[in-house]
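Encoded as structure tokens, the following chain is the form predicted alone, with no partner shown.
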Amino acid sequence: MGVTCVAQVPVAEGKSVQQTVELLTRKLELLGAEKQGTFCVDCETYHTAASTIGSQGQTGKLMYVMHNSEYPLSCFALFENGPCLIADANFDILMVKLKGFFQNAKANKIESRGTRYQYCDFLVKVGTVTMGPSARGISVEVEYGPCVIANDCWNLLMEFMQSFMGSHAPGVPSVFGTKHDSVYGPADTMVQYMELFNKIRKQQQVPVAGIR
């Protein structure tokens, strides 16, 4: 696991959601990146129960449970503004134990599902953001493997993703603020999906042209 940077691509103009990830993986194939299997994230929200919040006065939380195919037997349960929790894959039968505290926001569930490619120590995932049966956005996953703190090789990340991204290549993701020196880790990445996830899912209270 190396240092990681997922950013989200706005679909090209006059196109959809799959034709601009198309020539993202054909930018990628001329470069000489090789597919390298399939990958998928998802996230399902739960939020606090109501009774919970009446009887202890709180304000409700919302809680983000995901998977990484990358991590097939671990669960990632993330609070808003709080710490990342991984646990082994069995913490879904828990949450269903604990209904009483945290509800299952079914109609939240969103994935992004896509492609794997290998390029030189770079490891690049391009994906579709899709909510229920439609495709929402765009994500791309970047990942240096042979580092792990984020100071050290933020410049090359940059570099490579421009050469293939052009202008959308992102600024520094937020978690990287946080880490400074420090080993960067699996929860880093789900919490950059966690932030990626939610601003699609603002997006989509408003009309956006050419996703459909």
Partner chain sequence: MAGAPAVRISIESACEKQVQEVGLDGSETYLQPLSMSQNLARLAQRIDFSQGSGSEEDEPGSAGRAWAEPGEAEDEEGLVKFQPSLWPWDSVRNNLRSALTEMCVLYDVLSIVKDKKFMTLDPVMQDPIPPKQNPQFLQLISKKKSLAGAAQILLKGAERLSKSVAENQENKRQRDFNSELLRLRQHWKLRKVGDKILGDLSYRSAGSLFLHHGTFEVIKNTDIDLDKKIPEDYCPLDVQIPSDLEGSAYIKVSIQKQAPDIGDLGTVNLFKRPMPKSKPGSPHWQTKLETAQNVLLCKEIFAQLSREAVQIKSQIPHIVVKNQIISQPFPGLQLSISLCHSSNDKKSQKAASEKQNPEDHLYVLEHNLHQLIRECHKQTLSSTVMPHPASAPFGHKRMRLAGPQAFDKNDISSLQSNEGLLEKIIKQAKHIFLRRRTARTIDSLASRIEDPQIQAHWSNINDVYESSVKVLITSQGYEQICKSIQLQLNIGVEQIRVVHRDGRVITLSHQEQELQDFLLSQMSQHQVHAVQQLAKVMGWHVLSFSNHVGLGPVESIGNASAITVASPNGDYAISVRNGPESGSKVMVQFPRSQCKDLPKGDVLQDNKWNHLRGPFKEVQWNKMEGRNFVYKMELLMAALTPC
Given for the second form:
Amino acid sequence: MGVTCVAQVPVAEGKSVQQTVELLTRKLELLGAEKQGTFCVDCETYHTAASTIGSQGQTGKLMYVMHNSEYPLSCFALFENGPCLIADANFDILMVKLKGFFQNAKANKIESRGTRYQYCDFLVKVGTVTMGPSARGISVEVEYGPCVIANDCWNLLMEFMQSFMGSHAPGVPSVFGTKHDSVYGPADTMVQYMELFNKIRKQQQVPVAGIR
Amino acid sequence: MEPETFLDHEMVFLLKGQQASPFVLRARRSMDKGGMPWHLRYLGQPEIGDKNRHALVRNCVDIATSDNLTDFLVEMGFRMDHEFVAKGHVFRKGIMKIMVYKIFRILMPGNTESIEPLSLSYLVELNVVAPAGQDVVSDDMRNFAEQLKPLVHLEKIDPKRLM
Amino acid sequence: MAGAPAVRISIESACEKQVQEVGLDGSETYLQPLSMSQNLARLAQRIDFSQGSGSEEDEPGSAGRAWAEPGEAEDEEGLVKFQPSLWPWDSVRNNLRSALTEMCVLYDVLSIVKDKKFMTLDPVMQDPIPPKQNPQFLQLISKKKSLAGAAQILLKGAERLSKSVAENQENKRQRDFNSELLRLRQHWKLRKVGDKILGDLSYRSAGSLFLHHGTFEVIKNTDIDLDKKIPEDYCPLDVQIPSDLEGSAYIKVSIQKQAPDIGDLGTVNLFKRPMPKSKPGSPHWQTKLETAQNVLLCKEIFAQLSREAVQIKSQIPHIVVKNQIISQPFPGLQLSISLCHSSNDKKSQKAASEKQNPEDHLYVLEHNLHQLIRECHKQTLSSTVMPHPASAPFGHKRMRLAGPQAFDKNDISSLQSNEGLLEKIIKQAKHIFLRRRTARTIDSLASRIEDPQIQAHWSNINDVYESSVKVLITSQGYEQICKSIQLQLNIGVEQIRVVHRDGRVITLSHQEQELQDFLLSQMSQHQVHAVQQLAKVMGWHVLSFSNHVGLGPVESIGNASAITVASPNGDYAISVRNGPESGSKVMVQFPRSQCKDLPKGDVLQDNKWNHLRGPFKEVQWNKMEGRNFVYKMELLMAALTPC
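Given the form predicted alone, corresponding form predicted in complex with its partner chain:
In what comes next, the whole complex appears, and the chain from above leads the way.
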């Protein structure tokens, strides 16, 4: 796992999500990247049930359970600003058992699907973010394989992203700030995705359909 | 060949809801072997129709997790009910796992160095994880338990009686 | 008698008390002696006051007068009548006195008889004794009887002794068997079933999953005659191995050129390898069991290989015939793995006489096969299978880490290495073959071409799938100057990767010709590089240099290289063109003033133009002195450099 940056690319003026994605992928192919299959990152939201809120005396927390096709045998569970647990695939079954305590906000399920491109040491994933049937945005994930210390290769990543994303290249992700010199891990990537999904969810301000 | 020994630290977490019975999750880690993932286990209620079976059957979900499991469970709302250290040997016969271990009480919460044994005797546990519906397994377990007869009497336990 | 001296007699009273009773523990209870008053009472009781003293007369009279003492007066009698034992010693004295009287009488009689004057002793006539029996006969009988008695005792003793000796012998034999059995137990697993002792020589306890029982039976060797001398190699224990594990076996792995016809396949090549000599001191059952175990292992290896050969799909299918597996690692090449099992019976002895080429057999691969199957065994037994923590489900340790540590697809696929035994051994065979052929190519080139020289330094530490060799192309005598061609060859399974000193990486296929062509082209380049280095040393200036010239005839292998160098004062120039096929061509450029047959023209008026270099002349290189190209070049340069 190398250092990864997840960013959102705004939809180009007058174009649809699909067309913007195509623009990006064509730029990548011109650069010389080769297509290497597809990827999918999805996120489900769980809400602490009302029954438990009362007894605990605190506001309900949102728990996100995410999967990444890059790590097919793992399941990521995280709280916003909280710990991120990496477990194996049986965690989903456990969430089914915890139905009474944590309820799945099914309408909040969000995912990003797209193609993977390999360009020497860089792995680029351009995906369409969809919530339900509608496409809401575009996510771009760039991974620089050889490096594991976030702050060491940020400049290189940014330069690379500028080469095909142009002015839409993002700033330093927030997770990098807390990392300092510790090793970057898959959990940090999932945190970035979670933040991206939350941002996209808030953008169009679609009301979260019934928690119950 | 030496039998495999183990030293585990188990913590039992409860989530109290409006229902009468709290949700129980068991988090167990290996203290002697480094680099092994934590083991999170959920055990359901004993199945109905259990009377004819020779062994206790419960629904079970086993999850291997990363090391920040306890923090995560606390964040989810679980609270630790009790913890203990188990030390002993583990054996295997096909899919049957036999554990012979002593339970140690932890004197200071959080400190696994200061432990004292709960009793001088060992606990022998025979368990099998099998796909749902395979009841034949309990017969094999009983046959195996018969072979241990004069040394150990393995019996089906009723968790309700212990609660 | 009156003259006889008085005899002094000493008397002692026993003074013993009467025993009343003897207790159970032996202690005696004594009657208490009577006290004075009690004594008096007793005596008083005796006196019959009703009778007078007259009755007392009869008593002494009725008592025998046999011991009437001659010296005693009658008044003594009377005294006795009236005084019933005044003192306790009275009777004693009387008895003694009568005894003395008797003795005196006897003495007197004997002395008179001795004299024979007044008295003689006459024997009484007895019946004549019966005619004297033969004393010898009696003696014989008595001797016989006594001897018989003695003999009986001796025989009994001897019988006991012989019985004990026989028992000892039996014990010894029994003990020998037991001690041998103990030794056997130290090496092999034994168990008792009924009254038979069975053992296990399979690898099941070491992790093998092969379905062969592998049980042998331990028999007591009782057909030994105790009377005869026990032979040297006698062993009280014998083992009986299963019939299909008899004899010895090994796996023969060989690489050959492809057999022209398929009809040759399936011939069981029973190359009887001599039985490995048993270690001195190890009993014969140990070698027997070890050989049987080896046969079992070879069978397992072959079974696994044939199973994989049939199941795994490869581009060129593997052929499995009887005891041979044939596959094709490279085109034109054939790898055959066969199980050679020779039993000890006479039939196979004849077949073994056919000549086999032992050099064909790749011992390394056979050893590797054994190692690989043992690795497979260890996999099933490895403790990474046991879960830690203990409550976790069974499964490989790395698989359980895959979830929490977020393994990606590469990591997961490396977890599940599904390369079987056959694939591994074919890869190893390919590598061995490629390595051998590379070595042969380099060696043949080295022996064929003397200038430049090619040196190969093989690395000592290799992998089963990779070896490396460093190839240097040098000129003899100029190794320090001309060392620009250094190649590192990494020989893999199917390809050879060449890393050049200047950083280029070239991948060659397994074709022999490619490597040879490449080396030849490098050798030709080396000559030109050598000239460049030589020029530096000699002070000549390099005017032009090209590794791949586009002029002149096209080479079939690689490209020609060329260099032009000028002398220090600029008068002369040497131009060299060297190609792998066309060889070297050396031309020298002379100054115009030295050329006689130059056309004179009107354009060049000044004399100074005559100092420029003019036409080229070819050097007859083969007539040049010098043992190699660089030496010749040095001589040429030296000749063209005026002092």
